[in-house]
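Presented as structure tokens, the chain that follows is alone, the form predicted on its own.
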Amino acid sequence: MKLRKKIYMTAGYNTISLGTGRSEFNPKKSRPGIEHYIKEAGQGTLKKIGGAKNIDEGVIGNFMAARFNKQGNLPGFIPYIDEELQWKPCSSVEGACGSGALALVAGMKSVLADTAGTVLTVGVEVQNTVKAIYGADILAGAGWFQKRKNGHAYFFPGQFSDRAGAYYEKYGYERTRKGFARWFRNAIENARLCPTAQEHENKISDLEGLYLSREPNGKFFVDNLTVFDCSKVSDGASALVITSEEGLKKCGIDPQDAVEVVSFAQVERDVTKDPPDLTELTTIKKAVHRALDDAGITIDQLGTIETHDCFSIAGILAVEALGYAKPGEGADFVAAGHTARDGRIPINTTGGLIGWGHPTGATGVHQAVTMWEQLTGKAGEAQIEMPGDRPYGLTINMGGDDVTVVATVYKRG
């Protein structure tokens, strides 16, 4: 979408992505509820903008709180963040794992419509409330549940295993696995630089060797992927403020501490139908090129990208959808180090879904927070060098198997 006025994002905050891999996580002990994460992320953002008095509206993105937490009516938790948010309009949105980006879109539309000048946007998911096999059944709701009875017990790993299998058959098993191994290595190495990442404490030295030491085995998991190809079951929340130019002034925020949203594209595929091509992320391809066209830029002007690597095959296919590699050559592009933090196009600089974690409804907001950090120089140890001739960033948030996609282009303030 070409924007009729300038929109900014600022004041990002992430909670820890809690789950296996974090020393704080113990499945046998009680853990924070969903309200804890909403409050922590929301308050973390409000402290950076002069408080809740500067907020006009609230939006919360979440996928399955009604099943994971037996909790609906999430807009009512926004006033819980701060009593000054009481009586302000709030809403929630859902689009599977793309819920976070849909919350951002909702906030941007309010600013564009002049119904709000500043929107507090929160994404949240708390998933470690059930065993993994039951969680897989809940998460299957991101697809067409009519297919559940014919799907793998681990439904979405099964869906993307089928994509990986098709890719192996078409382009070669060994070369693809080398690309997957480098994707895994990049994810963990980047997560080590981000203190809120789920894999922050991972100390394994030979990550690619570890990855390649385990072959896919359908008797134990799915046919074409291993656990190293998968994003994490995570509890967490992220928040930031979407604002107009007037809103920045109201909050006392220097434009240099904000990122400008240049364009965004939201694209939907029919969830009742199979993907048109298992070796292509067709919806992502349409969304990213629409967003880039509306921004008036090419991929050569992007300095960094956050993409939805729920599985390593999704990362490889996104590289091809963007146009960095021809079909079948995405794995080679990644294996050569081009998507590493010091490569041609740094991708997922805080670990992505595989390294940072995947609290489903929060992921799209977390991607935006990472982009805000990188483009404003606030990423700490995870900071990359942004070339002067590549001032743009891109986020890609996907819900389901390439069904709901939001692609957003950002520029340094």
Second form
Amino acid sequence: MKLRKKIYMTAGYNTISLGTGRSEFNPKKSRPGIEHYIKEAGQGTLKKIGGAKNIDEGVIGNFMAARFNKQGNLPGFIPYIDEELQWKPCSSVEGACGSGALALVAGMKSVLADTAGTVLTVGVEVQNTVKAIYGADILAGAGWFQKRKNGHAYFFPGQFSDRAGAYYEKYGYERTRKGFARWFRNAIENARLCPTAQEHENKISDLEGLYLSREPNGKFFVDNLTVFDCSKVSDGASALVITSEEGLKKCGIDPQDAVEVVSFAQVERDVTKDPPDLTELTTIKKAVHRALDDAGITIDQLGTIETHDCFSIAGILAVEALGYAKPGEGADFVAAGHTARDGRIPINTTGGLIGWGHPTGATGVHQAVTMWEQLTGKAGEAQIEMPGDRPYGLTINMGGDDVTVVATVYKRG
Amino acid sequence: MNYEDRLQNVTVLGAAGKMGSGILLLTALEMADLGLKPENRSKSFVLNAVDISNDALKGVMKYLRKQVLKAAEKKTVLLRKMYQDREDLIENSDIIHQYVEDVLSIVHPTLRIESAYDSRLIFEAVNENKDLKVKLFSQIDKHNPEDPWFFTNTSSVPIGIIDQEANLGGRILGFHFYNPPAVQKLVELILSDNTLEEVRKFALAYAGKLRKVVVPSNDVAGFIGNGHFMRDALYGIREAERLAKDMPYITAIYLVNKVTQDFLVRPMGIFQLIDYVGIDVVRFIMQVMDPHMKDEELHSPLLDMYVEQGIRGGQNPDGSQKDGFFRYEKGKIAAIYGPYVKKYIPVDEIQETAEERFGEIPGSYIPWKATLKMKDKDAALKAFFDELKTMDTLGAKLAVRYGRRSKEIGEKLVRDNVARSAEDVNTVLLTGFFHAYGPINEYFD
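Structure of the form predicted together with its partner chain, please, following the form predicted on its own?
Now the full complex is given, and it begins with the chain already shown.
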């Protein structure tokens, strides 16, 4: 979408991504509930913009609190962040793992429509409330329930395992696994640089060796992927504000400390249909090219990307959908290090879904926060250098198996 | 009668006990899986859980529900295939719940031994009392028209004697699980001279389905596992008694336990292991084995004294450890029993002086747990024991002697033809006792 006025995002905040891998995580002990995460992230953002008085509206992105936490009516938790938010308009949006970006889109549309000047947007998911085998049931809701019966016990790993299998078949197993191994290594190495990442404390030295030492085993998990191909179960929230030029002034924020949204594209595929091609992320392809066209740029002007690597195969296929590699060559492109933080196009610089974590409904907001950090020089140890001739960033958030997709182009404000 | 028919009606005697409940669980899972096969859907499978107390049976059913749920959660990938034709079962939670119901519906808890009169296979896990076993088997065999097969979990009574006294005509073998049966991979298989070939074949097939490691042992009281453990325990007791001439008795117990755990890189020290199994059980096993031993005495007055004072060890129904040589807090040794003062003395009171007595552990020490994941465990153990052998401390000397004695015991089991080979002895200690290395090794030579 070409925007009728300037839209900014700023004041990003991430909680930690809690789950296996974090030393705070103990599956036997009780953990903070969903309200804690909403409050921590929301307050983190409000502190940076001079308080709740500057907020006109709240939007929350979440996938399945109704099942993970037996909790509905999430808009009611926005005033819980700060009493000054009481009586302000709030809403919640859902689009599976794409819920976070849908929340951002809802906020942007409100600012574009002049129904709000500044919108607080929070993405949240708390998933460690059930064992993974039951969590798989809940997450399967991102697909069509009519297909659940014939799906895998681990439904979504099963869907993407089928994609990986088709890719191996077409382009070769060893070659692809090398690309996946490098994807895994990049994810963990980047996560080590980010204190909130789930894999921040991962100390394993030979990550590619570890990855390649394990073969997929369909008896216990899925046929074509191992745990190293998958994002983990995470609890977490992220927040930021969406605002206009006037809104920035009102909040006392220098545009240099904000990112401007240059364009965004929201694309939906029929959830009842199978993907047209298992070896292509067709919806993502449409979304990124629409967003780049609307921004009037090409991939050669992108300095960094945050993409939705719920599984390594989704990362590789996104690289191909973007056009960095021809179909079948995405794995080679990644294996050659081109997507590493010092490569041609650094992707997922704080670890992405595999390294940072994947609190499903929060992920879209987390990606935007990472982009804001990188483009405004606030990424700490994870900071990459943004080349002058490639000042743009891109995020891709996906819900379901390439069903609900939002691609967004940013530059520094 | 094929494998599945044999398993259509089974009884576990002593089903609420420590071993019986594990056997019940494994057998229930195996029977349910058979029953879920399309070709077996019309057959009914019955598993009688016989014991002597309703409360205990209630407890075992609770245990079973919890364990079957765990098993179902682990094998949901497979279960989805098994329930593929059930259109009403869609989510993992539906399928897991159904499986738990299906397994539990096979199990019939009862106080009545008569339930076993229709069974084709009887698992026995009652007390280590030969006469009781013989009585139960004779009674069942007399009333049961199926010519049932008897699998006894005895760890010490010779199978041939039971066979003969109960007049079973070779329809018996020893199928000795290790504790806890659901976890431990090892099964010792003991045949009498008369055990029928078809019984042996079935036992191997059943063990294979349960994914157990089978080690055959000859029908000599104690077999391989207890043949080693009882002698190893007696050696530990005698070492402690020897040391006690020169130091307080509780210090000696603490020292020998510590040396056998840390210096020998074992999962637990010898006295903790006796507590785990039960002081009374160990004493009883020795009593059962002793009459069959020609050239040695398997008896410890020390154990008699503990049992007389009511100090028995063993586990509570919830799996926690009862007081024995030691009192435990959160699984750790907190106090040591002084049989002369008849009370527990906090371990802190003697720990420091005791540890000074046996000296420091070598720098190349590796905790037992760390060996489980090691690629080159052998080299690391060799380096550690080599260093141990050069040291002049009390702890190092005790450990080296202990290691040598353990090897002698192992070699004796091979020499006496209880075990077929050194490898079988080592397999039993590695898989049944979770040792990091087999007793027949060259580390202490």
